[in-house]
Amino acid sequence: MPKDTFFNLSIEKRQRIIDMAIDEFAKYSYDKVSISKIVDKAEIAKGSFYQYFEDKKDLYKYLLLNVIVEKKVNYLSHFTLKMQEESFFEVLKALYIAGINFAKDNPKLAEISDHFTKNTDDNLKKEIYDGSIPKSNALLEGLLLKGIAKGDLNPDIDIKLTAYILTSLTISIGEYFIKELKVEDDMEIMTLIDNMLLIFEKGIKNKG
């Protein structure tokens, strides 16, 4: 966590530091991000930076676990609502939509998340979400169980495997739509999501 001095800063200065940090962490992976560059762009002295943060990891953690998470929460309200009542596939759809909307509205924050999930340094990974983030498959495992209980889903499916597949897609599909396909239009995105859900609902085999 940043030190008190950081939170004692004027909102403008604090925001400037956060913004410049977001810029850099969105552009580069953790190792390539330069603190020197951040302090230059934020127009503070190197020494000041270390008065606000313990070290580089402290800043990174703060972005990942506070700045980003706080933004993401807003996008999940719709999903949380649906979760109670709607069918499994409606809930899953809401989840995908939330993820894609977040990425559309906050491309830089989405980049940072993407960099983190793609990071292959196990030490860093551990140090960042040591305890703080539950196994990310857990959410979908829960949804699948609920879906089976409700009778929405085939009870014979391999839950852990299905959760893994759907989770990794939740993470990558937003990137794919926006960065690869460069789809901007909301309608088009909806069609893509529907097509994807259809694959998981009914499979791709020909029933002839």
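Each form is matched to the other, and the largest set of C-alpha atoms that superpose within 1.5 Å is called the rigid core. Every value quoted in this text rests on a predicted model; they were computed, and no experiment measured them. Positions refer to the first chain, counted from 1. First, how it differs from the form predicted on its own.
Core-superposed comparison between the two forms: the CA of Y50 stays below a 2 Å shift.
The rigid-core alignment places the CA of I112 less than 2 Å apart between the two forms. Core-superposed comparison between the two forms: CA of F102 displaced by less than 2 Å.
Could you give the coordinates for the form predicted on its own, as opposed to the form predicted together with another copy of the chain above?
A single chain, with no partners or molecules, comes next.
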């Protein structure tokens, strides 16, 4: 997390630093990002940067866990509020579609996420996921509770475990999209989402 000195800056200066960091991390993978370029574009001294952040990793984690994750959670929460009367699986599908639209609406943030998925060291990736998974779990736990209350879901399910499984599957499927399929056509993506949700809803057991 940034040091207190960063939050003591004016809103405009903080935003300029974040904007320049987003530009750099959107262009390059983590290893190739230059702090020197970021501070030059943000018009601050390199020494000042280390008064605000411990190092490049500290800035990177802040971008991913706070700037991007919080913006995305707020974006997705807006959709869940609009779908109060819909079934659990309809809301879940809407969230996945909203995630795709979020990437389209925020191409630089999508590029950062793409670099993260493809090129980030496994140890650093684990640090990031350890920080982001609880936020996803919390959102899903709320949806699961509503789904049970509406009668959409089995009331005997373990809420925390189910939310964790859904989060883990979402991460894995996201990596599958980016690394393996490289799908860009909207209709193909929707077909994949429908197939994924069919597994969530119906399971894989032959019901005969």
